[in-house]
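Take a look at this one chain, the form predicted on its own, written out in C-alpha cells.
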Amino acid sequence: MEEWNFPPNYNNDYFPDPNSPYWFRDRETMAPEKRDELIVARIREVMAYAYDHSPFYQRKWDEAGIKASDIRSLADFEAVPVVTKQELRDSQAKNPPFGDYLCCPESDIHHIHGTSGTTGRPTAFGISRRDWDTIANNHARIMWGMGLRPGDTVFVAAILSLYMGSWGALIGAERLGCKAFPFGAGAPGMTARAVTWLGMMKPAGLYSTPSYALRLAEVAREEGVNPREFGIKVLFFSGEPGGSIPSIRDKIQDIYGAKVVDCGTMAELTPWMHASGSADTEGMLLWQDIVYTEVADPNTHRRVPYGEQGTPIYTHLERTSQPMIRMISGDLTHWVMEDNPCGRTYPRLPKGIYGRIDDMFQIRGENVYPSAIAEILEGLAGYGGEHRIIISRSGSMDELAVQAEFDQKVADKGPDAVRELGERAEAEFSRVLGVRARVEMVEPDTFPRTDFKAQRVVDDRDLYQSLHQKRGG
C-alpha cells in the first residue's frame, strides 16, 4: 500500500492526480481481506512498539498473558484487553502529566491538547511532531475524499482551544493546500461576524457541529442573508450526532445547498476523521488503515457481525506518542459491509454514531437516544430549531416529556396551529419510538443556542411533574 510504514514518514509534497477521487487508490479500494492481512501485521508492530516504550501497556498485557507475537488474526486481537478512559485518567494521576502510556520522550511533544475536565480530572494529549504531521496527512486525505481540493477555502467555525476537532480540521486543510480560515466560535457576536466573513470569503468547506450550522443559518436569516449565498460546497461535522441523521442532514443540505459529511470519533483517537463519509457515500466509512475499528459487544468486547449494533473499539495504526490500542468508546452504532457508492472498500456506519451508551434512557422498556428525538423533531414542519428532553428517573418507570420550540410561521397562525404541532409531535414519538411523550410547545428562541455541542437532556422530576400538570395529567 502507498506510504504504509511504521513509524509513518509521509511525503508532505505528495498530491494525487487532480482527477482522482482517491488520495491513495490502493489503500482505499483494495480487497478488504488483503487489507485485513496487512492490518494484522501492523497491529503486531504497533503492539511491540507500545510494549517496548510504555509501562502502561507492559503491565496491562503481562497481566493478561498477551504478547504481540500472539496476534495472528483479527480474531486473536479480540483477546487483547480494552483500554478505558478511566485507566488513562488514573495513569496520568500517577504519572503526570501525560501518563505512563506516553511512548515518546516528553521532549518530543509538539502540541498539548486535552479534555475539558468538566466531569472530573482532564486528560492531557501529548502529541509529537511526527504524530502532528501524520494527523495532518490523514485528514488531508479524508478531506480530499469529501471533495475538497487545494486552493479551496475552508472555514473552521469551532473553538480553537483544547478541542481537537477544530485543530484537526485546520491542519488537514493546511496539508491539503487549502486557504485555511481558523475563524473560531464562542465569543459574543461572533456568529453575526461569521455571516459577514462567509459572505466575503465564499468558502468551499465549513467545519463545525451540526447544531452550530443550524444556528449560523438562523443568524444569517436574521441578517437578511440566504445561507446559500455563502457558496459552500461541503459542510463537515463532528462533535455530536446529526450529520448522519437523515432529517437533520437533509435540512442542513437544503438550507446551504451543500453536501453534508459526518465524521469524527474521539479526541483520544485523533486523527478523529478516521470515521468519515465521502463525497458520494453517506454515513461514516471506517478508514481501517488509519485507525482499526471493531464494532463490538459492550460486555464481551468481541466483534459483532455486520448488520448488528455494538460499541466501537479503536486502535491506532500510525500514532507513536500516545497510541490507543483497543480503546473502548462507550458509544453505540451499527456497522455494515457492502458496496459503497464512492468505491472505497471500507466498512460503514450507515447512521453514524448514535451517541453515548450512557446517554440512552429507557421509557417503558424502550431504549431511546436523544438523537432519535432530534431526528423526529427536525422532520416536523413548524419546529423552531431547539428543544429540551425532560426525564423522570425516580419513579418505578422513566417518563418522558419534551419541550420544543415552534417557529414564527406557526406562531403567526395562532394557538390552534401550536396545539396541532404538539399533537403531531406526540403522534410521531409514539409511531417511531413506540413510547408516549408529553410535548409542550414553547415560543421561538426560548432556549439558548450553542456554538459547540448541544446539551438537551434534563433529568428533573419536578420539572416533569409541572409539565404533566399543565397537560392535565
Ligand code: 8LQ
Contents of the next structure:
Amino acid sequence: MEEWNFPPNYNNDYFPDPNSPYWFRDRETMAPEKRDELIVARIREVMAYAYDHSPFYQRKWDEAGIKASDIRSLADFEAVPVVTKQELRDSQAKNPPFGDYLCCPESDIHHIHGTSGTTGRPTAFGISRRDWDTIANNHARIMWGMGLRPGDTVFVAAILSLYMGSWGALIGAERLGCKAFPFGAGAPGMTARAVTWLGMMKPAGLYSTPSYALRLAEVAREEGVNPREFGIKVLFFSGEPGGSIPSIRDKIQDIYGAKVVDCGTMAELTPWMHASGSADTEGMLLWQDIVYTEVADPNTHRRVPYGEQGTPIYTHLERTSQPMIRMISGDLTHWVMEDNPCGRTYPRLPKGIYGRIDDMFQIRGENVYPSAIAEILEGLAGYGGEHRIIISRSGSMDELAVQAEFDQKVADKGPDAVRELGERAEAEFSRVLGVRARVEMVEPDTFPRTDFKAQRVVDDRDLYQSLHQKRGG
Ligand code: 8LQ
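Compare with the form predicted on its own: the form predicted in complex with this ligand:
Once more the chain from above appears, this time first in line as the rest of the complex follows.
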C-alpha cells in the first residue's frame, strides 16, 4: 500500500506519475469494503496509541468500558463516546496549555496554532513536526486531486494568524512543489493590493473563503479589473458554506472563469482538506483513509444510512500529537455513496456542509439555515451581493426578515425594478423554504463585506427574551 502506515512517515520526495489524476491511486480508488476493513484495523492502532499516550482518552474510554481491541467493525466503533469542543476546552483549562489529550512530549511541538473564534476560551493546537509533515503530504495529495501541479502558483488569500485554513493551504502548496504565496488578508487596504498582486502573479490556485472571493471580485471591478484576467484555474474554499451551493458556486466560477472546489471541516481536524471535491467531482469527497468521517444521528451518534442527513463525526487516522477520535462537529450535511466522476471510491457530501445545527432557526415549524437564504438570493438576477437575516418575535411567533441589497443595474432602473426584485425574493423564499419572509431591499453596498467568514444573522429573540425576563415574565 502506498505509504499508509501508522504512525505515518511520508517520503517527501514522492510524486505520482505526472499523468495520473491520483496521488495515491490504490488508496483513492480501492473497493470501499476493502478500505473499510483497513480502516477498522487502523482505528484499533490509533485508539491503542491514544490510550497509551493520553490520560484524556484513558479516562473517557475506561468510563465507557471500551478498549481498542473491542473494535472489530465500523459498527463497533459507533459505541465509542464522542469528543466535544467543550471537553477539549476543559482539558486545556485543567492541563494547560495543550490539554491531557496531547499524545506527544511537549518538546516535540513544532507549531502552535489555535481556534479563530472570538468567544469563550480559545483552544490551542500543539502540532508535532511529524504531524506538520503529515498534514502537508495529505493536503498536497488532495490539491493534486483538484488539478493543481508542481510549479503552479498558489495564492493564499486568508488571514495567516489564528486560522488553520491559511496554514493548511500554504503547507500543502509547498509540499506539492508549488510557488506558494502566503498573501494573507484582513489588513486595511489589503484587498486592493491583492488585486494588484493577482494581476502580477497570475496564480493557478487561489485559496480563500467563498465570501472573500466575492468581495475580492467586487474590489477588482472597482479597480477596473475583470477577475478573469487573473488567469486562476482553481479556487479552493473552506471555512463556510458556499463552494457546494450551486447558485454561489456557479456565480463565482463565472466571475473568475475558474473551477471552484469546496473543502474543509474543522481546525481541530487538520488536515482539514480531508473533505474536499476534486477536479471532476463536485461537493465534498470524504477522504476516509486520512480522516474517517461518519455522518451520524446528532443524538445517538450512530451512523445514518447513505442518502440521509446527520452530523459529521471525525476520527484522525494519521495524526499523533492531538489525535481527535470521534470528534462531533455539530454541523449538518447529507452523504451519499455513488460512482464519482473522478473515479475515487469515497462517500460524498453532494451539497457540502450546510452549516452548524446551532445556526439553524425555526420559523413556524420550518427549519431554516442561513446558507439556504444565501443560496436563494445568489440565484436572483439583480441581487447586490450582501444581506442580513433578522429573526424577531412578534407576539408568540418567530418572524423572518431579510434585508437584501439590490445591484447598481436595478438601482438605475428605478423603484419599480427594486420592488419587483423584492417580490421575486419573497416568492422564492416561500416556494423553496416554505416560509414567509419579509424582504426589504436596500441600496448597493449597504453592508460591510468580510475578508473571512460571513456573519449575517441578527437574532432579535435574545433581546426579546432578556427584556421579557427583566420584566419578570
Ligand atoms: N465550515 C468549515 N468549512 C466549511 C465548508 N467547506 N462548508 C461549510 N461549512 C464549513 C480551517 C478550515 O477552513 C476549516 C474551518 O473553517 O475550521 P474552523 O475555523 O474550526 O470552523 C469550523 C466550522 O466552519 C465547521 O464546523 C463548519 O461549520 C464551518
